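As structure tokens, one chain now follows by itself in the form predicted alone.
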Amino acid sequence: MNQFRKVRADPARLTAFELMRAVWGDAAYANIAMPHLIAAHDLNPRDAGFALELGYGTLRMQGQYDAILSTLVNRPLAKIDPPLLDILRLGAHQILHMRVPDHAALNSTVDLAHYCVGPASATLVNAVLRKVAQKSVEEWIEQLTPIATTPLVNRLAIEFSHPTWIICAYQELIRDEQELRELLAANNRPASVTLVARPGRCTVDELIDEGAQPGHYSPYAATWQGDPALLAQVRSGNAAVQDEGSQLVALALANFHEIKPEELWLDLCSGPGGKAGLLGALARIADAKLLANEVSEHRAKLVRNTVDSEVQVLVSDGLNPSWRPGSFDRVLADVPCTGLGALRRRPEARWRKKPRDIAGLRPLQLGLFEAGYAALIPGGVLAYVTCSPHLAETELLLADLLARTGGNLLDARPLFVGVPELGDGPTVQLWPHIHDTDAMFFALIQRPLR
């Protein structure tokens, strides 16, 4: 047996380390990789919770840790062996942001380095993390970004561990420093598990009877602490996990006016199926019909597993539709975007996304909007939705779209029943720090009768 394997690593910390390697070594998505890793290590609920907090928290805050670590090692971080750098980040997170005593964080991380990398690396980890523990996180922030001399965006980037370009994008919308701080802090808090009770199949009261709590605004929303698979209604498919913001934008389209029997609806980009599941249930109750379109066969399968049998799921390119123009009363165009509104759910996304991604998505977003608009009957409405607050993906893109199509932009705020602080309109921007939802953007465009 390899001599490096004589030291045992704590299973929860080993799981978090393997998550880091899966994300940065294999380009995995944390939310997909982590359940498999927890199962592979057979972690009990307590250890699984610790591994989640450690792994996801380290991914979110690694910008802050890299800034600190770069002052404590004698070479650029890019020159450090990636597994060793991940172990240093994991140790820094335990010391600076978790309820782990410094000695326990230090000893367990040294053991992890010895087990996974080797004794020489363990010596380096011991020396570096001892230096990390000499200051509080507030002291490190002040050392790295002195208030008197550091521009606000650079200080916030270290303090809240966000890339500066994302903070600058938020500043275009939120000028108040305190509110901007609240948004950045909200992005660093794990989102609660939000459920949707599918209309006609389950009620929120039934979820409450199983121990859930009611949601904030959606009449179909409930929150749950723990594994949603423990709920019978979720296992049966009568309820599912769905962010309340995602529910609200689907409901806003359904709330436009009373649903008439035989209306035809289109979900243009329906994968993985959350909004299609809710819209399909509402359409079925009112004797309307929903077509759920998805370009990816894999994602279309997820949609089929989500929606009622009455919903037709079509695998096709929304840019080259097979349906006739002017066929649908309501269209949902939840277009591919950078996902900057869901950073609290995707801990690694802030580091993977780049400004160039926005320009790369623009032709697709424009094309899908135009295809969705062309699918409307005269007087029909299109909901343009993105899970991003970036102006280039929302208001600026919308202005271009309206100029191209001649559609009428309607005031969407009355469609978000009971939701406060919706701004000046006519579009709606939800926020995690205000509404406890993903930062969903919603605009409603009507095709003129003539």
Ligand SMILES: C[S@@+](CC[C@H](N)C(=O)[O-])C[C@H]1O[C@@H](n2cnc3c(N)ncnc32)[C@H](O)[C@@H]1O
Second form
Amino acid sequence: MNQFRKVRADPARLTAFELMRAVWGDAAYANIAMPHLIAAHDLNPRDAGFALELGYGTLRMQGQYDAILSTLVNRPLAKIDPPLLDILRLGAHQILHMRVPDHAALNSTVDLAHYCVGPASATLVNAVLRKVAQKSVEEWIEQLTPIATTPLVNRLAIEFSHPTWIICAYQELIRDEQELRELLAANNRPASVTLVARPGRCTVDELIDEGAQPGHYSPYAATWQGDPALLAQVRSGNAAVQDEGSQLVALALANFHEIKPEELWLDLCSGPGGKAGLLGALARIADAKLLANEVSEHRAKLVRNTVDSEVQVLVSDGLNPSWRPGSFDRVLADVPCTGLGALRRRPEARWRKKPRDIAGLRPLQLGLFEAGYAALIPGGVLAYVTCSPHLAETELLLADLLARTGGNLLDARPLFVGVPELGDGPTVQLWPHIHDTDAMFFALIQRPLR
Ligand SMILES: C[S@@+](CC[C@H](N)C(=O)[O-])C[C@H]1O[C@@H](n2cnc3c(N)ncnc32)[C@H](O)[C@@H]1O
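Show the other one: the form predicted in complex with this ligand, since we just had the form predicted alone.
So here's everything in the complex, that chain up top.
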């Protein structure tokens, strides 16, 4: 029994607090935990929207809040009781980044602390948040990182709440400060829901009839505000949620040249099946065949739920393939990666990822590429795809792979029909701030005929 039940906690704020605890206390993924929490609290749509904005926003911006809070408490943040620290972060987010009046943010967060942690903590929360509210976010940034004396990376890290190592990785690719700022800002904006109209099963026009808007570039994309399950085409499985960048890289492989009947395609690591769903439908229309492989039984099940019945789903380690080498016309190697390209969708991910993850993934990325390449017929093509723009997972790894396999790197840009600003090629890097997609990387490698 909670001994402080007499103090009411606002259900939306309590939901956001429980989200923070699930993420930092139980290692949950926010986007998986949150729908359950909203359902458990039976929040109405307005409160659910508030809880989402507060919970996800706080997770994204907590680097900035921790920098501010560490100047206002007399001990290192690591010594503060984690639930109490989460409550302080939630209070800071309401004060600095939401249109909640300061007094409402303060009183409701004090109540939340009282209810969840105890009356003693409520006093501390009240004192600290009053100080947070004394300055605007711009004043805090200037105090923490004076423009005249702070290296740009450190200032951006506080201003846009990103770890410095991620900003440094972006700087390798984006030299212009204004553009870098646009990317960091895009990572902090919630991505809209993008849908894919499954070819042969549903059209974008049918989604538009249900109230969706057309996507930007993919002929199968539409955007939707709100819960996708409200759409009949989504409920029937004819359409699904899929980032437009994810659609574009699958389409680029399909666009390589006209699909010949009987072509064999391989999706080497296909779980949970978004790209296999699109590739399988395009293959079926052209009388080609897709084999969707996935090492994890659980994820293979998700692939089976997504693809048409013509697609064969295989559970196997792509590093030790059971298929004959030299069998496939097209191979997709959408390899496991850090996911640094999807930060706008995964609010806590930037704090969980570590630079060492990149080195840890390298052997798997190399191995899967080599296995995929070995699966190609002479003249066949392999699409190497990551949802990360980090050079160590993209261009640098690719240079190594080309040297090992002797494959020819093709100019992929013409395969992204109608997509602007694709850079100097031959590879393609999509960006949230330019294309409104996740930051997907795509390289197309052809096995020489001889
Ligand atoms: C980036 S995800 C693929 C996303 C997928 N293409 C989609 O669009 O839904 C990488 C997948 O590779 C799988 N994987 C990891 N190691 C593998 C291996 N050795 N063989 C096959 N699949 C593997 C992971 O389980 C994960 O499902």
